[in-house]
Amino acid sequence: MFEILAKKELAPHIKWIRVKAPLVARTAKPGQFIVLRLHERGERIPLTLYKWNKDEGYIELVFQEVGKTTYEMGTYGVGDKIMDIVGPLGKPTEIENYGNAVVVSGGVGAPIGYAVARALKEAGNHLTVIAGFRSKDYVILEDEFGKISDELLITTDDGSYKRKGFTTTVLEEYLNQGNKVDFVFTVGPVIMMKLIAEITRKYEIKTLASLNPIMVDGTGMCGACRVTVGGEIKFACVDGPDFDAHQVDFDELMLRLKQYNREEKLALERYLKGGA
């Protein structure tokens, strides 16, 4: 059992929790994730590792209430316990001193974007962070990004905070201004990552995308998280979650993510009505 040590709301339906998990914290690295199960009847879901402290033995997670399990987890408070946490899983992000690095995150991709951005800065990179959100109400981790980045560019879809527009537009403008970029890491909505990859391909910039396919066991056994990269089948949980963004079949990934939309909607509706 894994006890929740602290909890707060970062934005509407976006929660942060600190959980006692010493074995996970001991070996966690940027870009990795965990798979958790709330209770015996719960489903297994992956969540990105946002922060961790190996000395104090805790990990920090950020999640958005979008489905049955995340809504249920949103009701958990300090002192409550999560039944299972497995991790750290996945390959860590390739961190090195590339020179000028840009991290592009969208929405609740921000936590993994932060973990990778912090590591890139610690490796000696000049760091620019481009973070996009739906609106001012949904901006998260601004202060955290600000402390580690040389330049932080925030954009909102509706223009209610900072500038109006999408991360793709900001990156395109940044490159058109003559800024030299050696490496881009992107995480967030699949369509955003696809468009970021199209931009960086033109400039021949090494780009990694952190993928978020449907995942069950997180160990490569179930095959649910398969993605096509460079024409080959890969399992995001063991081969990723980071892949060469210029080789990913994003269209296939978007289709696979919609595969269980109906079942996910029904499960949430049943839960919100008081069902299991």
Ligand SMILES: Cc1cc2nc3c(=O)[nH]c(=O)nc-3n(C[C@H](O)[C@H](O)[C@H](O)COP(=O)(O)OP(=O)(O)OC[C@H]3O[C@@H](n4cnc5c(N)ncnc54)[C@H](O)[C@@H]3O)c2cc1C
Contents of the next structure:
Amino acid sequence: MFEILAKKELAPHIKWIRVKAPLVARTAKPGQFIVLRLHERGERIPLTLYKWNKDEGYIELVFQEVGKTTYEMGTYGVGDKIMDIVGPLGKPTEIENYGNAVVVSGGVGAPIGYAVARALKEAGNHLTVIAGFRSKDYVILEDEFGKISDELLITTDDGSYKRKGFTTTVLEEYLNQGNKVDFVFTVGPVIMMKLIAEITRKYEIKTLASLNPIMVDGTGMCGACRVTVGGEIKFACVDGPDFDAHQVDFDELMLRLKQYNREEKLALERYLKGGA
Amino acid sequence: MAKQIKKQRIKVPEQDPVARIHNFNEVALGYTWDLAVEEASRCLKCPYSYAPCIKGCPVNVNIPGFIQKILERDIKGALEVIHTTNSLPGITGRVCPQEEQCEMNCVMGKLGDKINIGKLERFVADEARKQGIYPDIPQVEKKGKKVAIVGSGPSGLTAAADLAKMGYDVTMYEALHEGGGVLIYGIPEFRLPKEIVRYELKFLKMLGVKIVTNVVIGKTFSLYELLDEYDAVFLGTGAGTPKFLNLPGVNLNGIYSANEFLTRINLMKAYQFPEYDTPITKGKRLAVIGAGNVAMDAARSALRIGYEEVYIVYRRTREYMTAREEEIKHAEEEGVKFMFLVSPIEFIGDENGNVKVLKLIMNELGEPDSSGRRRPVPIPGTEFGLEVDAVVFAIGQKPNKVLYQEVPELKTTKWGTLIVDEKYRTTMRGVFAGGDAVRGEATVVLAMGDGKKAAKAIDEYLNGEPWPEEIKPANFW
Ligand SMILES: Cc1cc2nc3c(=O)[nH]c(=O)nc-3n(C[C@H](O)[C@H](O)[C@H](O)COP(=O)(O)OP(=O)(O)OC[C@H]3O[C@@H](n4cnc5c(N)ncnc54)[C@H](O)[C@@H]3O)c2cc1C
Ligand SMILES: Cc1cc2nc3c(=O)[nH]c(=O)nc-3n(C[C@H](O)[C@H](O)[C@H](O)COP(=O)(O)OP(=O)(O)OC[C@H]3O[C@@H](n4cnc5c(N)ncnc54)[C@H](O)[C@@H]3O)c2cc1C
Ligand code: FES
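The form predicted together with this ligand is what I want next, because the block you gave corresponds to the form predicted alone; please supply it.
Below: every chain and molecule of the assembly, starting with the one above.
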């Protein structure tokens, strides 16, 4: 059992929790994730490691309430226990001193972006963070990003905070201004990652995308998480979650994420009505 | 003059096929006391040194010995006879291919039907469980040495039990949230109720084995760390990585590996969605590609979650199917349809990316291949489509390499299986391995046999037997 030590609401339906998980915290690296199961009847869902503390034995997660499991987890408070947590899973992000690195995150991609951005900064990169959010209310981790980045470009889809526009527009502008970029890491909605990859392909910039397919075990045993990269089948949980963004079949990933839309809707409605 | 021996097997009651495809309860209901005694009385009681059944058993269960105890109606005695070499009788009694092992050479076969050894073994385990009987736990002197077991499938369980009985301090690490390996996530409830696996795990705990779930070796701890902390390590990580055919459309929604399909159903209880949170694609028609036990399990599970028409799609002919006869028979009784001499060539989906058509081509049998089986050869111009809502790949698995990815010292074969010598020693000092991780896909009882022999080899190593300079690869098949 894994106890929740602290909890905060960062934005509507976006929550931060700190959970006791000493074995995970011990070897966690940026870009890795965990799989958790809330209780006996729960589904196994993956969440990325936002922060962790080896000495105190805790990990921190940021999650958005989108379906039954995340809504239910949103009701868990300090002192409540999550039944199972396994990790750290996946390959850590390849961190090196690339020179000028840009992290582009969208929505709740921000916590993953943060873990990687921090490591890139520590490795000596000049770090630019482009973080996009739906609107002012949904802006999260601004201070955290501010502390580690050389440049922080926040944008909102509707222009209600900082500037208006998508992260793609911001990246394009940044490159047009003649900024030299050696490496891009992107995480967020699949459509965003796809468009970011199209831009950096033109500029021939090495780009990694952190993929978020549906997973079950997270250990390479089921193939639920399979994605096509460079024409080959890869399992995101063990071969990824990061892949060369220029090789990923994002359209396929978008369709695969819709696999259980009907069932997810049913489960959520039933849950919100107090069914389970 | 001895009384007349009954030539026919005593039948095992089974759930009616029409009823059972709507539930996940066990198909074979098992013997009652009276039926078990009647079947046991057919045994000719070959002497221990001769009994061909014992020789046919990969873990050498003293079969005439426990059958004698059944005749004496001594359930604890029967259980203890079995437990001296097999600590998982409730499992092996159900899933072993007895017809190729113990029962194959049964002398009774010359006079009539062979003894139903599997169902008698199962009876002993079930009756003991019903009465809450466990074998006595031997009091042994602690050795003061620690062994780590990686993976909680049958090879790991057996190695753990034997080492604990010898007095070692044993810790077993499992990646999933529950122990048992394929027994818990793969083999369906209607063939192996999970309650039985849990009961056997409980016995392991009684022996003092610590079972730590939610730990992936290679991620949570490295193998190097285990070697620092333990005196020896056994790898029973199985062959858990599913294979797919890289055909157009293979990643459409509704196309599963058997592992995912069965894990969602067995481990995550998707058949009880939305009571349980994990969903699974439902529909009318499902095709399973492959013809082994795994394929039968997937097909029969599909019927139980509501598919009306389920096809087994196989590229060769019936006589080449690798599934056990009993499984094929059960699948047929339940209405699974078989399509022989066809191979998949493409999957076609709708605008939402859901699979709708499985395109197949017909084959004829050509020359024998390296396995001696006649090779299927596609017949040009015979392509056709089968409308489906889901497809399950059951074409085999390979070892999961999460653990060895970062351990260059561990050498593997070209199939990805770990290289070990005849004492189950890997190419890394202090590390042993067995089961599917070494054999590729094999069977529960072979994995158990490996676990047993590896436990013995570990004991010898920890008693000072030197580690060889060079590991001479053993051949297991
Ligand atoms: C490696 C990895 C890391 C992730 N890290 C985070 C994280 O740090 N924070 C976070 O909020 N989410 C993260 N996700 C997504 C998260 O796992 C899903 O949001 C979660 O599984 C939804 O479960 P649910 O039962 O609440 O919703 P469901 O009922 O399962 O789904 C509701 C909606 O969410 C969408 N959805 C389902 N699964 C995913 C998914 N894997 N990715 C994106 N959308 C999905 C569905 O399409 C559906 O529209 C990550 C996913 C992966 C694979
Ligand atoms: C659907 C299905 C039906 C079958 N039916 C039969 C049958 O009827 N009869 C029969 O004899 N055989 C059957 N088999 C085959 C049999 O189940 C296997 O041969 C047997 O389970 C192999 O045992 P094992 O100990 O090698 O490993 P497994 O049972 O494969 O267990 C390995 C365990 O190790 C864990 N693991 C892997 N890597 C790590 C890691 N790095 N860290 C921690 N844990 C790890 C896995 O999660 C898993 O739990 C079937 C197999 C399947 C899939
Ligand atoms: S989640 Fe099962 S293989 Fe990746």
